[in-house]
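This document opens with one chain alone, in structure tokens, the form predicted alone.
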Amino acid sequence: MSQTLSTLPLQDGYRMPAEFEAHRGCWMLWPFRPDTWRAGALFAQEQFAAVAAAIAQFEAVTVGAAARQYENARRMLPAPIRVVEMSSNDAWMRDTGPTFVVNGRGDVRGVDWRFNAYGGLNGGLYFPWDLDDLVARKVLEIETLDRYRAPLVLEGGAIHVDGQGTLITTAECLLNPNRNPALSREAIEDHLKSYLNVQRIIWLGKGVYRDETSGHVDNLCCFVRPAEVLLSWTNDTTDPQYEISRQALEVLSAASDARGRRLTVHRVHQPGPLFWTAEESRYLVASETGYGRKTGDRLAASYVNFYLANGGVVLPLFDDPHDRAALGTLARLFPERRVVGVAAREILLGGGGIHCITQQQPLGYRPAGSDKGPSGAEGDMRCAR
């Protein structure tokens, strides 16, 4: 039985790993929602069955459905792959599941942040957002793990560590008004190092140009292994992204990580830059809430957000010049690690990537008799190589 907790995960003695730990499986949400996903998320259902059938070559997948879409799903995603029925206002898990956290014997546990669809009525993306505020509590009462209630907004996309003591975030979104307007910096910083068992911050200061997420760190910068990191560049001075990511080299290179050590920080060049094109804006329903996508607007396209799999890296492609570098930086830096692409124009349309549809549950240690990871399969229970 899941339990909310009155205690805190640093209290506790637990941390949260890095995506490079083992995991148990990654959960998703299936999109429907039809002013985010175009011609009534079609053609975003293809991608992200795609999405799931390359991670499931690695680990367990499970996948949250709403009652209206769930045979929908169903008929969709291969058949090792389990669904549920989950509701929704969308389809973002790495934004509204669970952050898992995990202890020295292998205990899993999770972390529930408040979550307003990216700013609440001050430039959030949509209204309600009551269903999205659910998610990770139903997560894990299904996994029977328990859960600690954070008092911070906070967005799973927002934040990245290296499982030792380190984590990475950016001001643009973090200390942006609209999602903790009463807490300071060191407010915020307290709070992160209480649920997730973090001793030094790293703070960024922009993410990804026209990120509408408001700067999630996840489509700039991510760890690899401990005391390395992937930046998303550019060489064309002119484009706004290279400033942003300039200043982000140069912080990321003055440095050091909890443990004390200088950062390594490799680059992979961004897409394209790609934008909306008049036929892909037809195809979609006007906001209710105002957000309006348009021809000719910029997408915040970017490789640094992919799925780290037990020994797979899931990478999102773009049919951009820029994809078979991308593909050979993934697989120079993860050797150990098979190098899947997967088209993802149609997630970029909705606003995010792989990274963002995705969230790993650590692999932890269950007793005898309760071995089954989030697809409900027996041997998932591999850890990355």
Given for the second form:
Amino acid sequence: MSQTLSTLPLQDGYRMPAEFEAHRGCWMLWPFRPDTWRAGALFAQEQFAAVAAAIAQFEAVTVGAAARQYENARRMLPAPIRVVEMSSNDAWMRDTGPTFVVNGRGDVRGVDWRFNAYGGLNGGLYFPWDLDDLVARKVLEIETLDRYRAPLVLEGGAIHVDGQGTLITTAECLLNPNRNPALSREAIEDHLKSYLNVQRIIWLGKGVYRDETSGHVDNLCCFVRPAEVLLSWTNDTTDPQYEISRQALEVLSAASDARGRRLTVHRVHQPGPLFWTAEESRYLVASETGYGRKTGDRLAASYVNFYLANGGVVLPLFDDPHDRAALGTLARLFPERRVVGVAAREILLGGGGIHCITQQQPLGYRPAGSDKGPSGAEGDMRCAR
Ligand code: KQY
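Since we've got the form predicted alone here, give me the form predicted in complex with 6-aminohexanamide (KQY) too.
What follows is the entire complex, opening with the chain shown before.
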């Protein structure tokens, strides 16, 4: 049974692990809404299926699909991928799924943040969002994992952690009045510390230029390993992204992490810039907000929006001259993983990337030598359930 707990992860000894730690698997949702995904989501579904198949080379994948899409999803997804019926308002598992936390004994729980579709009635992207706000709970219920319901509006794409006490976020998103208007920066930091067990929070200013999420960090910067980050960059000083990335570089270069280490900052040149074409905006149903979805609007494209799977990196590609260099950079940064590129322009047209549509579920293991496992063997790797 999955219980809702009234305690806090910090006091219970749980922490959010880094994405580069071992996974039990990956969760995704199936896209369908015609005001986010053009042409009735057909092209997006093809790319979601390709992402799921790429991740499935490395770890188990589960895709939640609305009842009316179940058959379609099952047909389009390769057989080893588990499809479960799950209603949602859109398909951003990073933002609506649970943030999993682990303890040192191999147990896994989930934090269920409040979700308001990226800003509620004050700049949010869609209404209603009630089904999306239930996604984390449903995932935890399916996995029989206990749940912390946090009093904070937060999307998973707004944070990145190193698993060793450091969190990176942007002020543009987490301090945006359309998320938690009643909370000060200190109060927000206190919640992050209590729910994720982090001690050092690094605040970047803005996220990627024209990012409709109000600047999610997962499109701009991420941890490659402890004390090493990757930043989306442009050499074009006339591009509005230049000043955003330059300021982030300044903050990151001056920062130290929770263990007192200075950060090594790697850079990857952004694609494009990329824009909506007339053909692409033609078969899009008008949305309530209409945010940046017409011919000529700039897309918030970034190679940082990749997914780290067990032994793999699943990298968004855009049929862009910068793709090649990005593949090379990621291969150099992750020599121990296999880099798989997946075409992701249709996902980008929906406002996100591969990281935004995925959520890793950690394995939950007892670190070698920390204790005796159930078999009595010293330091064995134990699954959480
Ligand atoms: O950055 C992300 N984690 C998700 C992007 C969501 C865009 C909503 N249209």
